[in-house]
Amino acid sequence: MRFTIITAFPDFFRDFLSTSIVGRAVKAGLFQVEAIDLRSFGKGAYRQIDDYAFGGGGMVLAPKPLKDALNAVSARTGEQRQKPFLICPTPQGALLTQETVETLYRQPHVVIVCGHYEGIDERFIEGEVDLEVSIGDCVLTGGEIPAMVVIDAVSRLIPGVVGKSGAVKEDSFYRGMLDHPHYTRPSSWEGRGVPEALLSGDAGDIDAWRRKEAVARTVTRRPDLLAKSDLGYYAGEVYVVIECGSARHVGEWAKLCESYGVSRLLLAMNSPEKREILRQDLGESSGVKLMPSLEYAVDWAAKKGKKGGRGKGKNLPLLVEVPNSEREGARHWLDVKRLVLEKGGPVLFYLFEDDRSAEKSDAIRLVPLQEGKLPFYGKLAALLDRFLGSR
């Protein structure tokens, strides 16, 4: 991967590109960074790159030096036919998120144009810039510091840049959550101790504590992130039970549930004869469990215990009904997702092929997905993607 920075102050990046993790990665050739001096393309003896803004208000970077610099980059790298992905840090840009970082990581060549003064001539932005980004609701002197932020964030995704590759997946935002708290020695400092789970040496307990704390932090500090979180990783087992009268589409349902990491697909069928026929058709390795009723399925899921087989015993799942039409007392899926994460135990989503309701007093009822206009398979897919889909 390659970064090119077009800037009036190339020396700004000297220390950044020669120290710490980024410096070591550049030296090892894991990615390339080049800083282009915009003044080399300025006009006159003073290499002028800006001019007065029409209507007053200060100096603006002129479009011609910027375009000349961009053309020189393309000519040097042989990219006249394939335009590099060009971004421009500005206060008016979209907020830089991990999703944007992952988009940039997938571009073979990213060019960053650093603005200054009152900004950049809008004609250059309209004609050349693919994405304007902002690192926050504040105004900086120029685009150099945001450019460093972009390079630093993207570089962490490049294999080999971060020593322990798995550590990247534990970062804030990677799974849609904030990171859990961290502690180091001594175990007691100024009267404050380290949580017992971290001192236990039990990897399962430590992992469970970290997931729980990540959820607690996110719910308290950034509840807006919950829409991006992977429910299966943080909440434990996720079961889907479908009450149906036939087995025509079971194979499609099973594949969909498997692809989203559902712990088990449970089918509730009243007819023993139909269950036996379906059992023979599916075989032992289908991953589908047949139940005589919804109530039986709920009880079975409750007895399975917590994720990973720890703490087996009665552990009632949160029951979430997915209706086909509007029902009284229904709740938005984001609100339900928050409840599931706060509870921290198993969750059981149950659906019906027809327009019935379970009428269970202890159930959470979702607002119909897409106002109930989706066919059953589409409803199941939408449900799984909203609750178990990655960012």
Given for the second form:
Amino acid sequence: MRFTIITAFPDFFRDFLSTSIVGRAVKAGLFQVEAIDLRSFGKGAYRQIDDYAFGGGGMVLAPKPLKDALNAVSARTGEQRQKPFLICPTPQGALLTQETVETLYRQPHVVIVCGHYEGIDERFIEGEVDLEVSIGDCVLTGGEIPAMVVIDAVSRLIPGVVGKSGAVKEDSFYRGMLDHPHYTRPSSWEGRGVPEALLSGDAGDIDAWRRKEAVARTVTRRPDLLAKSDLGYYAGEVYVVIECGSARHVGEWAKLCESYGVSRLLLAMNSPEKREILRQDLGESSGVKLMPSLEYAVDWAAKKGKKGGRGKGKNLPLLVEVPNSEREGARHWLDVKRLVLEKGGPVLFYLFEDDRSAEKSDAIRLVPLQEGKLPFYGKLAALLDRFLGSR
Ligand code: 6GU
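Next block, the form predicted together with ligand 6GU, ref. the form predicted alone:
Every chain and every other molecule in the complex is listed next, the one we just looked at coming first.
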């Protein structure tokens, strides 16, 4: 991929583009960057690129030099037909997120226009700019440092730029969660030790500790991020129980559950005859488990948790009912998601094909998704996407 920076201060980028990880990647040809001097498109002997703001209040970058610079980029690269993606760093932009970074990563050519002074003539922005981005609620002197932020963040998604494969996947925000704390030697420093789990050498213990810390930090520091987090990765086993009368759609449900990483799809069917027929239809390898009732499913999940996990006694799953109509004391899905993450145990989502409630007294009930208007398959998909979907 390629970046073009249009800037009145190309010198800003020299060290950035030749140092450390970005420098190495540019040298290795993993991506290309050019910085274009806006001043060389300026007017007159003084190469003027800005002018007084109409209405007063400082200097504004004029539209013509910007447009000329942009045309020069397109002419040079023969891109008249496929326009590059144009972004403009400004405190008025949408806050830069990892999602935006991923969008930019998918563009073959990103042009970054760096504003200065009071800003850029709005007509250039209206006519040419695809996206205005801000890197935080503070004011900087110009768009050069934000441009470096964008290039740095995007470049590290390019294969080969960040050394260790998998490193990107473990980053903060990759799974919608903040990163866990890190430690190195010595194991005791200024009277402070290192968490026991990290010294144990047990990969499972280390992983569990890191996930727990990541969740704890996110819940206290950035609860707003929880909407994006992948519950399956952080909270452990997720089961779905569907109470159904027939087996017509089981195949589709199972596929959906599998693609969202549900540990097991359980079907609650109280007729033994129907269960037997379905058992034969599904075969051994379906991964779907048949149960006579919800109570049975809860019990099964609890025992399963005990066997797999390291907890003592029964590890009762958090039971979450997914109704189609309003229930007293129902909770918004985001609150339930936070609850599941804080508790950390297994969770069992309970759905029924018809809108009849099991009214399990100890269940948490969700506020109906999409006002309860979704067809069953849509409801299941929406549920899984909110709790287990990756950004
Ligand atoms: Cl992208 N530009 C400027 N000039 N100031 C900022 C910013 C961008 N983001 C936050 N403050």
